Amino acid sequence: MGLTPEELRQFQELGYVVKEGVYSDADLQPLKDGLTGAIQERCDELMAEGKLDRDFAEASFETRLTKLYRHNPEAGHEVLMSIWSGRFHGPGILKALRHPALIDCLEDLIGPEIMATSIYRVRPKVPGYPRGEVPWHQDAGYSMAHCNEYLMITCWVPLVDATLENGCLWVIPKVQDKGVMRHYTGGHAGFLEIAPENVPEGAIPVEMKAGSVLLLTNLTPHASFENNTDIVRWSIDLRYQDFDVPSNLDEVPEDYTPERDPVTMACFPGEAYFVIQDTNHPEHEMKDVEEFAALRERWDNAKMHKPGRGWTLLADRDIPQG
């Protein structure tokens, strides 16, 4: 597939770009899928706990949620926490992060040499859910200090159609060129924020069909507001970068201590990084599923240091005045 040169032209000068059907109905079926076998699960052991006495197993993939959390927010909460953010490394998700298509894409923006990190996200806006909305920020407020400069690709990918009502994502063109901007710690739902006095201007909505994918620059400002209709906004975003970008690869959690300087740290410690395409040597492609969600869960189960950036709380910021 590949991006045409209008689409690059796009992504350099406005930081971002939509390339529509990356991913077939079929291509995604095998996520859904594992996304609905992941919230019986979690439904399961909560009805044998007696903490949910209706599964809503009839309804369909973009509504269940919505039901389940409208009957029992508590238990709804707990069925959300099961598969949010990086949970979630069941059946589908290394199909999707390797998705030919989309690499095609990568290629035009970082080159054949690929990596991954597991910092994808699995984002089910719930209506009424409050977790469900993501303030303005730029990815790589998230990332260490020292990988400033570095680019990294964000994929966000819609599994329904993305539109107004339902929370699509909103983004700030043509400032990824002036750097990290200043965020604070404690935003909404405890999300990093970018302060609102200090959001630049220029943002535009982003519909997109289910199987668009947007890709955006980790220092593209994007966010997502409320969902006022009845079905899930569903999407997932992955995240790229090339070799020289700095990472865990073959590096355990055991390695991050207090004592270790910071800037010989991946860009975002604590998740695990692994190969997506290498055309010298693709025996180190992350390839096997069992090996992948092993990979996943010592990263994510592990008790190791991981370093802020040292942003301040936003309700202790200093506010202009006049």
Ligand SMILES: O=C(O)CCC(=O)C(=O)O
Second form
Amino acid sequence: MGLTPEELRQFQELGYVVKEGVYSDADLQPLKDGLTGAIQERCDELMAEGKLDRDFAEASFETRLTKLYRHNPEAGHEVLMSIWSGRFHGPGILKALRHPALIDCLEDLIGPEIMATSIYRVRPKVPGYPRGEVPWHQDAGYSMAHCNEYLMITCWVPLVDATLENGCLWVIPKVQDKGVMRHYTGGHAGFLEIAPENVPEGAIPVEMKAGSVLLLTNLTPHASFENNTDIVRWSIDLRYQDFDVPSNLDEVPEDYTPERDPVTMACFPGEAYFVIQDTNHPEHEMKDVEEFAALRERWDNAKMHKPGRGWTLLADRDIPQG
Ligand SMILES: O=C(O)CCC(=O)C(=O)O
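Same protein, different state: after the form predicted alone, show the form predicted together with the ligand.
Full assembly next; the chain just shown is listed first.
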């Protein structure tokens, strides 16, 4: 597939581009099935513990979590947390991360040697669930400071059509060449946030069909707002880099101690990186779903040192007057 010259130009100039039709419905189905299985597993546990009396198994993929969350917000939160972020390592996610049509696009942006950054996220944006709304940030704000100059590509993939009503992503074009902006901790729902008074002008919503991909640089500010529908705005965001960008490949969490010099660390050290494509050593590519899950779990469960980047608290900033 790959990007056309016009799409490449748009990515360079605007800091983002939408590539349509990268995943077909059939491509996305194994992931949806895997997520449905994980939801059922957590519901079964909560029902056995007497914390939930209905699992809404009869509802569609698009509406089940809305119904569950409205029926029982505490149990709904528990179910959401079991798959949120990079906690889902089950069937379908590795296939989605290695999707050949996506890899073709990435090759055009970072070359043939491709590493998945440690950060991949599954986001069932349930109406009314506060963590579904993500304030303005650049993904580079989450990386360690010694990674400021490196390119990472975020691939944002809606599993249902993303619309203004259900909280599609918004981006700010043409500011990706201005470096990492100041971020603050403790923003909306605990996320990192660019202070409202510092958000550049020119934000635009990006409505997209399910299976299209929004490719972003790690310096492109983006955010998403309320879901005002009854369906879950399901999406995944996957991140990639070339082999020169610091990672924790071939390391173990125990290598991350308070004594270690932060500049020797992976850009986002807390979760496991893995190889997507290595043209010289294809045997290094992560293809085995069980090996993948074991690697991710090992890092997720490890007590390792995760140095912060030193951003200050949003509430403590000096707000300009007038
Ligand atoms: O999916 C969303 O609403 C937010 C995604 C996001 O902030 C990201 O991919 O970095």
